[in-house]
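Single chain ahead, written as structure tokens, the form predicted on its own.
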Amino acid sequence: MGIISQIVFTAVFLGAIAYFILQAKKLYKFIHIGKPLDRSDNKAQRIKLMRRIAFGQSKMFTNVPVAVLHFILYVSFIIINIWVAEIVIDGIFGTDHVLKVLGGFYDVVMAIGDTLAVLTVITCAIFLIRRNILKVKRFSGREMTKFPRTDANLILIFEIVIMLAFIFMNAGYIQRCESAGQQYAGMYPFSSLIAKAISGMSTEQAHIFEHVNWWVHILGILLFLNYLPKSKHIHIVLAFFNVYYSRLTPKGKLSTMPEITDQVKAMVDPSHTPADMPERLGVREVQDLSWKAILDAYTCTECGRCTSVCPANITGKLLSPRKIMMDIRDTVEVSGENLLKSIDYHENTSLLDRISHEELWACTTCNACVEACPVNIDHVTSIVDMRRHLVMERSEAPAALNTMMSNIENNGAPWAFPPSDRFAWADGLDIPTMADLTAQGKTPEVLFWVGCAGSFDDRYKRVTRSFAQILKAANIQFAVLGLEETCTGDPAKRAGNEFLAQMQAMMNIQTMNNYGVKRVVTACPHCFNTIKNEYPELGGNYEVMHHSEFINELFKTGKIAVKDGAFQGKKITFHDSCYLGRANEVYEAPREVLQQLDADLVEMKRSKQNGLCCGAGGAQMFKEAEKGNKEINIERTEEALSLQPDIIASACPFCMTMMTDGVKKKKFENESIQTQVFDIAELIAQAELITK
């Protein structure tokens, strides 16, 4: 190499990394745009993900084929940092192969990049194959438009150019060897080959031939360097930190709002003296979302993963949560100079004048989005802060969520029964309350949560019922609330009304704290999630187990049992609950106590983390669904009626409600459905218990 071709090639060089780093500022400077979120804990734990998720890419393996093509791209992005040092090397200082000094050790490398650059060449071909001829779904949607079909596109060919003048550059370099009679250093498998077909060249042809797409080469990766914080393709870089970055916290918690627990303290304890209210609550604008949630919207790799298991998304509704990470990041992108610039900037910087109502308010908050994302991105607690700006700063939640809350306010539940029939589902019964055993001078063993849904939803009581059944059967000491339990504050708070759950959950807190209750058990997941999630933050620190595990728990220390063959012959699939299951992640409880109703349990496509939600998460179960093609309950029962089971088996009351209705559509549509639903607690009652 000359010395024209050094300087060119060092200025090139320096000024392509120069430009880089600028970019690479900003992008930082646009990311801390956001509010500030501490995530330097469990350092330790962090770290783990990382190598599990982002260099071992885990997320990826869902789908095998893909997983394995997309590992092919990822180990070459990794290894061709060792050919471009050498590149960059001969260069400046007009080296020829330097690194051949490793001898062996070259060799293999170059053997393994040689074959890496061939099997590149071939996944990006497949890719562009599934994205531009086979289409598949998930690159689709109307986010999808020609920006990000094109930049797609663009960077598989990108890479298709870069590694095949990588081939030939090594086949012009092993025949201008082979014509001057030298010896060539490293191994290429498939490079030579082409080195066959060009083996007429002179040694000065040869050498030509090498030093263009040396030059095709170097400035591919370049200019694909300085192309990527333009693309989605920086998640190449921002995929470690994002995973690093992880929430930690089970999938089911959300955030509680300091600042409104500041006012519900004042308004608790007179003696308290609330800070002023900050300028706005939830989030309106980019500058109102955390860093670590423009993070999330700069990983978001486009792959649709995230929305194509969106129930609300495959039901035809508009939400995609991928939309709504590329909403966020192209607000930041229009908006972020000027944010920098001034702190009192606000043109252009409204999500809501991009995410529609609509799309915030079909969220289930089921977490599948969060679970299919390889790169662990949290659209639910953007699209959550989003709703509680809506419902705490404009008043602008549906009617039905609006009347949800009212009576949440007036009766402590979602619905308009009376607080004085919340024990009515006990009568005959003799269940004790905690006040009851309070004045004999008894503790419990365990404090019975009910629940809204199994207190006042008649199909519900019967679970209740149930479960109290059990309880009794294993002599266990329990004890509920009666009229002194009220609602636990979930729907309030997936609805966006921080204000209202945080009152419900800080009285709550106080009538156990006052008794003393140290362990509790709910058949609700919700109420399960709540208590054992978010309750802590505000004072409430109890030992929770859902009813599964409780009742699995009964079984395993032999305190109850079933007669063998008490459901022999029969086809049970189990719906996983999301707030059971992703949210929590207990999916073996409640099939250990179905296994031992000696049925045939059998399996959804669609279950345990993979499981469909079936509709009723995030507040929907007091609204009607969004406009879309079908109902999500529908969607879910029909996977559930393929199996043609005796019994569709749930562990939640909204579960419960949802299959319920789904099952009597469908057998209004076909009147030779048999199939029944049934909890878990009502399956164990019905068998012949047999208690020690």
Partner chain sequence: MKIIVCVSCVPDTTTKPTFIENNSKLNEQGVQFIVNPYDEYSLARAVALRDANPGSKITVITVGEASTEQNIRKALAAGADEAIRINAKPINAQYVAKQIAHVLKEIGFDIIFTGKESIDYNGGITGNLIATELDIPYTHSVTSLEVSGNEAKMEREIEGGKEVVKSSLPMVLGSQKGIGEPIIPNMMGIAKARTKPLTVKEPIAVEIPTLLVTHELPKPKGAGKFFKAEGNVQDAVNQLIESLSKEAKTI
Contents of the next structure:
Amino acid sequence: MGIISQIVFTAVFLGAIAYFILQAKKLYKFIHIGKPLDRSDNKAQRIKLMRRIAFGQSKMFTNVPVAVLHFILYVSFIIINIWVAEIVIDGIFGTDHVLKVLGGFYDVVMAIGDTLAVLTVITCAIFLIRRNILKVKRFSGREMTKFPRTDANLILIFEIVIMLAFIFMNAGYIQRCESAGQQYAGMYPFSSLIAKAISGMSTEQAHIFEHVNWWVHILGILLFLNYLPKSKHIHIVLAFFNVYYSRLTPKGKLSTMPEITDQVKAMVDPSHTPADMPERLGVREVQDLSWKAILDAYTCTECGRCTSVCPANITGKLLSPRKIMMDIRDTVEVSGENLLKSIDYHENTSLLDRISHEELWACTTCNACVEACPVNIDHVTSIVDMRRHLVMERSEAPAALNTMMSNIENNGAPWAFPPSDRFAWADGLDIPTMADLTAQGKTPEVLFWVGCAGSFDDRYKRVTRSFAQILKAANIQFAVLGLEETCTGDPAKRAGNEFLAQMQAMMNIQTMNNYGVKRVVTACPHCFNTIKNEYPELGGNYEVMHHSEFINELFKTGKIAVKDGAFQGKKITFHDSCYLGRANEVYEAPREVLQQLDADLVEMKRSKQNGLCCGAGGAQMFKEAEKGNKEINIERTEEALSLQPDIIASACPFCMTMMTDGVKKKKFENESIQTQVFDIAELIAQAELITK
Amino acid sequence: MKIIVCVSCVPDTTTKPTFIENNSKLNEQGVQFIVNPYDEYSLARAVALRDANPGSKITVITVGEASTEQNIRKALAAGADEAIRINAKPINAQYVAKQIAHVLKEIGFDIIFTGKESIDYNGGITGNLIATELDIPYTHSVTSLEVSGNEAKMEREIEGGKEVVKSSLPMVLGSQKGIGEPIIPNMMGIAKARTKPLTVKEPIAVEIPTLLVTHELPKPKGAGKFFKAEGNVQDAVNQLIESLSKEAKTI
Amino acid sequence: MSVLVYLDSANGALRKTAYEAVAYATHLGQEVIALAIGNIENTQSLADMGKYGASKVYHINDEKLKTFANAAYASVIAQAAKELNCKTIVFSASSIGGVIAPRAAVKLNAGLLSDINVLPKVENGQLIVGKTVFSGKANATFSLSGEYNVISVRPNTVKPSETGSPVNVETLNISAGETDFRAVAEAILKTSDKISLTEADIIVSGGRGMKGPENFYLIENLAEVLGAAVGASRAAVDAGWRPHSQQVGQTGKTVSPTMYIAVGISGAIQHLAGMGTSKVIVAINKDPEAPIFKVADYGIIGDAFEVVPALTEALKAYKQKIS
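Next up, the form predicted together with its partner chain. The previous block was the form predicted on its own.
Entire complex below, previous chain first.
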């Protein structure tokens, strides 16, 4: 290396680093356009999470072949830093393979690096083929045009060029030494093969060859470094931070808006004077997002795993969770500079200029996207935050949801049923209420929270009665709230009406706290999720169980049993409720309960963490589906029916409705279908009857 | 413009009414009261009218006991500027009309919105009675309203069609669905409603020669005759026609 | 003492509701005096009121009263009641009579009840009348004890029948005050409704089960065969499939036809409220557990898309056979 070369390199290197630092600073500032959000808690847990999901790439390994290929790139990204360090030192000081002093270790590192370089080239080629020739579906979509498409290909080509240059550089180095009769440092299982191909080169020629490729390689890397902040590829850096700052609460828990709690308190207690209402509720502009939501968007590498599992997207609806992230990032990109000057800047800041109401209202809040994201992006929070804006600030909910919300307000249930009928399911069953028991001076072990579907929906009332029957058979001292129960607020909250949701929560918490309720069991995963995860912040702390967990416990403690072979020979498949499964990670309890039936349990391809939503969550139950090419429940029913089960078991009133309707529709097309839909409690109660 | 919106608080539409005191009174226990839906349409149109006419004010007026204030606040949250509650149980339409007319004579009015009926006693006459007490015109079942200067042009629903009605102000109208989409209050509205003025006035003594004597629930129906179409639609249809012609004699 | 009955008219002709009001008034046990206002082209139709129970028919044909104005009509009727010594005044609770009645009541300081749907009684000199309340969820009985009492009768409450013979029509000269014309009708806009819902003898209604506006031709075809009006549930109206003028139920129209056919309507309480007083209810629904079957007299459990066309064809054949 000549001194001029050294000076040039040093200048280029420092310039590239400086420019990268500038860009990184800007990125940091852009991310912090977002509102404050405290994620400084639970450091140990966060480090563990980062180790597993970011370093260990655990979420990638749901698809092993792709995960292995991606892992190759990931490892070479790490290892590359070692030889880049050497290149930089050589470049600045004019040394030659300075790290060879490491001896045997150097051999190992270079051998691994050489191998990885080849594997990287192969992997990138495979990835290019997947994108451009095989056209893997998740890489397409209406948001994947123009820059996003070019960006992806550009990165792969970049990596190929950098790695090829590395291989050629090493080959040149080997040939330079060989032709000069010197021993080269390091081991190069693949580059040495290339060296053989250029063995005709003189020392001088090989040196030039090496030198040119050295420059291509390092300039490629420096260019790549500075391309990163402008590209989706920045995930290689941000992924670690994004995972570290993940939301640690159960996926089903939506945040509690304290400014709304303040208003709700003033409604409940006129002596409470609330603070002035903030002008902005929910999210409309990028500056309304939290910094974490913006970090999510910048971390997104547009892999499309979220969109490929999104029930709305699968059925042809406009929503693509990936697009939401890309829209957030693009909006920050165009307005960021101005927003840094003044947070009151409002041009091109509105996310709703890019994200349509139709997209937002298509979300079932099933959290499949969140589950699928390898870097823990939280799409649902941003979607719900935008809904909150539409509903609470703009009163722009779909008409059907307005009806649902006024029903909750007027008659305490999302459907228009007379409140006086809430306890009618129990007619003739001798079900004790909290009021009765309290009057008798008794305290039940557990409160059975029936829920609106369990109280009013004719189909689900049968589930309610079955579960009550099980509780009685197990001699559990339970009670219900009867007419004092009212909607938990779940559909209102998911529809973005935090105010109504909290009003409902406050009422229910007051009722339950007055009775000193400690334990709650419910057959509705939506009630379960709300009471368990969202009531504590509002003063309602209970041990909450879903009926699947409760029944499972009854079996385990021997309080109930079923006759052997009750369902022998019957094929049962269990459909996971999103609010039980992904939202609260209860996967095994309902399955263990079903195992008691001696039936043939079969799993759908999309089950447990990967279960497909029935289509009713996130207040979808109460509105028409957005435009698409298929109903979600039909997609799910078809999957279940493909197993030809005798029974589809569910554990959620909304799933029950959607699957029953789906089966009905399919029966219409094919009369030979005999499949029935039952709740797990019904199945146990049926089996139970046989034993008595 | 002085815009008045008369609001009635009625049992929620899901209510299954029961009665007490020898069936003379509605059993209000467990009954959720809401703003009469037709009054919500009124309010929606009134808000648009107010916003289109700077300097206008909407006064919501109701006859009801203190428990109605929750619903009055909802009307304020939806955009009304102030409210008056006449502190009395709304005995019947004639009573309510006299109370409201009395207060309106004091405070003045240009356009008075009422619902075409309230969904409790379904009289459909209160607006007309107020108009008559105030000796101003009334138009019933109005589905659209345009006001220019001292004149209003309205469409009202009649059997088999619509009638275009022209009226001078001041006037009373009875709103039908279509005149305005009910306003879903936003949070700002809800927060502001808390501090908007709500005046309570005592009722005047009036005598009404109409008395509600008793209520009764409709007799439950016996089980009907149902035919299954599954398998043979034609059979089911023929059986139905047979029943309708021979037993029910409706065809 | 006599009963004064206002005869609904529109476009120069008496309406069906005029006959019903007269028929209802005959149940009050007093002489029935009928009064028409405005232009009636067929004067014989006025004389024919005698057939339905009127013993006298008056006609006020003031030029100024040609077009309907509720205030003007009300003050004229109130004066007529005084002049003719009628203490009870009967209207139809239609869009005409229904808006005159309260106005006349104030002029006469009368007892008042609107939208009555049961026959009257007189007990201890008090007029006892009843109506459905809470949009059909309950019935209520009222006593009217004014010197004058004004009532309006819901369409379809009584069936007029010919019992007497035509009477002479006398002209009455009463005119309205100037201020009574501050609200006047300018024009009538016809909607596509062929038969008005509230007056129809038979109604065929469709609900959410119709799946979309494009399928309502099935309902219309069935209605046409039956000479029925077309109605809709709130779900169908809220979805924008049908105009609000066709909505049956609470916050829509309360109807009591002789026969109500509900197709693809589950029967939410608000809908039942609006049609529960129908004399015969027929339900066509896939779901045997739909609440509509709890109030239906007859029904077919099946898919509307199969049942309705079959029913329409069978009714066509049946009508041809009996005619």
